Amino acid sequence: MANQDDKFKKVISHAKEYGYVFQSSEIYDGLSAVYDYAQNGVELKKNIRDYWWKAMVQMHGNIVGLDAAIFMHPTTWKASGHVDAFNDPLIDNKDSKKRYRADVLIEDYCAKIETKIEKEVKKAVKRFGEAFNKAEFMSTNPRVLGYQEKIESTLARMAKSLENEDLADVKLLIEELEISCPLSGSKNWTDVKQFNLMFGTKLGASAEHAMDLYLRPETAQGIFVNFLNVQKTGRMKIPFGIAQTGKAFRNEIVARQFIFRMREFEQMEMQFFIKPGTQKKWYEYWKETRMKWHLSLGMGADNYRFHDHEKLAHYADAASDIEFKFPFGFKELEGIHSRTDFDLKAHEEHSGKKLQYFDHEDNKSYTPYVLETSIGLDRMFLAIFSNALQEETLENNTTRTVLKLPSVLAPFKAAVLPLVKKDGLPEIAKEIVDMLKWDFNVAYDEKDAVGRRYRRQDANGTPFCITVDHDTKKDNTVTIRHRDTMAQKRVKIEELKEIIKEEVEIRSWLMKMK
C-alpha cells in the first residue's frame, strides 16, 4: 500500500510542477476537493474531450451533440429520483471526528484484500517462471479462492443492504470486518446515515420571491428533457443518440484521491434512444465500443476490467462499469447503464407533455428505451496522467521523469530547441515554430542545456523535439528526437510537418477501434 501511496504523491506533486493541475484558490489555502486546470492541463483535457466527441459523435451518423445548462427548472430533479433518492451512506468515527462514505469504507476493505492476491500472483509467477498460468491459478489456488469469495460475499451483502436501505446492517458489516478509521485506527463507529448530494442555490433578485434551485448533478437530464426538441428538429430515426459533455456538481462530503473525486467535475455523456426490447443487444454493443475506445489509447489492457453491478440503480435493467487500475487500485472510470424508460416516462408524468416517438415502421408510438455511456472527463485525465508518469534508469545508470502520454492527447506535440542562443540559430527555430503551429500546438525553449531541456519535455510529455543546429543553416535539416525511445534522427525541415501528423493525427489513433 506504501509503494501505491507514494507513486499517487509523485502523480500529485509532478502535476503541479509541471501546469497541469493546481489547488483552486491555493493563495487563500484552497477549497477542499475542487481543483483549477493549469496551462498544460487545460490541454490535456481539451485534447481528452475531444478525443471523445470525435468518436462519438463524428464518427457516428446517428450521434449528435447538446449543450444543455447547468440551471434547470427544479422539477426535474423532483422527476429523476434525485430529490428523493441522491444520497450517500456516511458514516462518523467519535474518536477521530472524521467522516467517511461507508461504502467507500468496504470497497477499500475489498482493494486491499486485492493486493493480496496480487502478491499472491507475484509469488506464483516467481516460483514458476515461464511456466506459470494466471488464468489456472487464480481458478485453482486455496489461498487466492479463499480472497475473492471474501470479496464477493462482503460486495454482495453490502449491495444488498444499501438496495434495502439497511443501513444498520451496513455499519453492522463494518464492525465485523474490523475496520478501523484510516486516520486513527479507532473502530468506535456511529450510526450509518444518508446525505444528499446535491447543491441547493437560489434564482430570483430578492429573497422573498427566488426560487429553489440546484446545480445539476449529471448532464444527463438535460438530454431527456430536449430529446423531443432535438429528435424532431434534427429530423432523427431511432436508433439514436444524443452527446453532452459539461460541468456537474456534487456536495461530497467524502472528497480525496485529488481530482478522482470532486465536488465540481465534468462529465462526458451520450444517451442512446432505442426501441424496447432492443436493450440487451445495444448494451453489449456499447460496453465493447467503450472498452475498444479506452483500449486505443494504448494505455494496456490489462489495466482495465469490467464490473457488473450487483446493486442496480431504481432506473436500470443492467449496468457495468469500465474499471481502472489507479495508484490506489481499481475503482469505476465509465459506466454503462441500460435505464429503460424511466426518465422520459418520469419526465412525461411531472411535465404533463408527451415525450413519445412514432415509429413510422411500425406505425405506432412508444416511450423510447435509453442506453447510456457516461465517463468522468476528470477521472479520464488522472487515469491518463498516472499512468503516463514513470521513472526510468537509463544506460548509464542515471534516472529520467517522462510523461508518456498518448502523443495525441499530449498539451505540446513537439518543442523547438535552438542549440545554442546565437548565430542566427533562434531566428531559424522561430520560423519553424511559425510554420508548425497552424496545425500543431508546439513550445519553444532555448533556456538551460539542450539535455536539460530534453529532460523538461520529457517530464512535461512533449513527443517531439526539434533541435536546430549550426549544420541547419547549411543544409535546411534538424534533429528529431522522439521522447519515449529518445532516437534522434537527421530530417528536412519541411518533412516535420509529415512525420509529427503521422504520429499525432486522431485518425490514426481512432482506427485501432475497427
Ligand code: ATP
Contents of the next structure:
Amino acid sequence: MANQDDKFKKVISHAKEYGYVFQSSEIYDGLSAVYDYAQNGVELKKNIRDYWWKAMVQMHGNIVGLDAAIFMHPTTWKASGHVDAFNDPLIDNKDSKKRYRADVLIEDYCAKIETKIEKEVKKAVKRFGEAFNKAEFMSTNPRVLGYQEKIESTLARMAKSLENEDLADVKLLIEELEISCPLSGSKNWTDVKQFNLMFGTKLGASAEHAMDLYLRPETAQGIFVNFLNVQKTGRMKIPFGIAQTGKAFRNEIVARQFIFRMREFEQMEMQFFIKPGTQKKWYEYWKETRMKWHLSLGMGADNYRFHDHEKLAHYADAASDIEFKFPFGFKELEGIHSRTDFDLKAHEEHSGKKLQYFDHEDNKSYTPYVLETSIGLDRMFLAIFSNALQEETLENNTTRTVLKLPSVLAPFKAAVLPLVKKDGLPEIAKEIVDMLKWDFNVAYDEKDAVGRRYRRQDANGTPFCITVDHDTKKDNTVTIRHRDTMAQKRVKIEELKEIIKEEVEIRSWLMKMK
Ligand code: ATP
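Return one more block: the form predicted together with adenosine-5'-triphosphate, after the form predicted on its own shown previously.
Okay, now the whole complex, with that chain kicking things off.
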C-alpha cells in the first residue's frame, strides 16, 4: 500500500512540476477537487480527445458529433431522473467528522479481500512454480473460494439494499463488516442518507423571476433532447450514433484521488440509437470495440478488466465498466450502458413531443433503444499519465525518470536541440522547428548540457530529440534519439518528417483496433 501511495504522490508531483496539472486557484490555497490543465496537460488532454473523436466519429459513417450547451431546460433533469434519483448514499464518521460514500466504503472493503486473494495466488505461484494453473487454483482453493464468496455476497447484499432504498441495511452491513473510518479508525457511524449531486444555479436578473437551473451532471441528455433534430437534419438511419465531449459537474462527496474524481470534469460520450430487441448484440459490440480502442494505446492488456454491474441504474438493462489499474487499484474508467428507451420515452412524456423514428424497412414508428459508451476524459488522462511515469535504472547504474506516453498522445512529438548555443547551430535548429511545426507540435531547447536536455524531454514524454551539431553544417544530417530505447541514429534533415510521422500519426495507432 505504501508503495502505491508513493507512486501516486509521484504522479501528482510530476504532473505539477512538468506543467501538466495544477490545483485550481492555487494562490488562494486551491479549490477542492477542481483542477487546471497546464501548458503540457492541455495538449495531452486535447490529443486524447482527438484520438477518441477520430475513432468514434470520423471513422464511423453512421456516427456524428454534437456540442450541446451546459445549461439545459430544468425539466430535462426531471425527465432524466436526476432530480429524484441522482443521489449518492453518504455516511459520516462521528469521530473524524469525515463524510464517505457508503457504497465506496463497502467496495473498498471488498477490494481488500481481493488483495488477499492476490497474495494467495502469489504464494501458490512460488510453491508450485511452472506447474501452477491459476484457473484451477482459483476454482478449488478453499481459502480463495471463501474470499470470493464473501465478496460476492457482500456486493449482492449492498446492491439489493441500494435498489430497495433500504439505507438502514446499508448501515447494518457496514457495521457487520466492522468497517472503520480510514482516518480515525472509529466505527462510530451516522445513518446513511441520500445526497443529490447536482449543482444548482439561477438564470435571470430579478430574484422573483429567476429560473432554477442545474449545471449538467452528464453530457448524455444534450444528445437525447437533440435526437430528432440530428436524425432529421442528418437524415440518419438506425442504427446511428451521436457523440459529444464536454464538461459535466457533480458535487461529489468523496472528492479525493486527484483528477480521478473531480467536481468539474469532462466526458466523452456516444449514444447509439438502435432497434428495440437488438440491444444485447450492440452491448457486446460496443464493449468489445471500446476495449480495442483502449488496447490500441499499448498500455498493456493486464491493466484493463470488465466489471459487469449487479446494481443497475434506473435507466439500464445491462451495464459494464471498463476498469483500469490506477496507482490505487482497479477502478472505473469507462461505462458501457444499455439504456433501453428510458430517456427518449421520459423526454416524450415530459415535453409532450414525439421522439420516434420511422423505420422505412418495417414501415412503422418506434422509440429507439440506446447503447451508451461514456468515458471520463480526465480519468483517461490519469490512466495514461500514471501508467507512463516510470523510473528506470540504466546500465551505468544511474536512474532516469521517463514519461512513456503513447507517442500519438504526447504533447510534443519532438524537441530540437542545438548541441551548443553558437556557431550557427541554434539557427539551423530553429529552421528545423519551422519546417516541422506545420505537421507536429515541436519544442526548441538550448539550455543546459545536451544530456540534461535529453532527461528533461524524457520526463516530459517527448518521443524524439533531434540534435544539431557541427557535422549538420557539413552534410545536413542530425542525430535523432528515441525516448524509450534511447537509441540514436544519424539521419538526413529531410527524412525527419517521415520518421516522426510514422511513429506518431493517429492512423498507425488506430489501425491496431482492426
Ligand atoms: P463513479 O462510480 O466513479 O462515480 P459513475 O458510474 O458515476 O462513476 P458515469 O455516470 O457512468 O460514472 O460517468 C461516466 C464516466 O465519467 C465514468 O466512467 C468516469 O470516467 C467519468 N466520471 C464520472 N464522474 C467523474 C468525476 N467526478 N470526475 C472525473 N470523471 C468522472
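Just so we're clear, the structure is a prediction, and the values are computed from it rather than from any experiment. Rigid core here is just the name for the largest C-alpha set that superposes within 1.5 Å across the two forms. Residue numbers count along the first chain shown, from 1.
Relative to the superposed core, residue 226 undergoes a C-alpha shift smaller than 2 Å between the two forms. After superposition on the rigid core, the Cα of residue 142 moves by 2 Å or more between the two forms. Annotation: Cα of residue 434 displaced by less than 2 Å between the two forms, core superposition.
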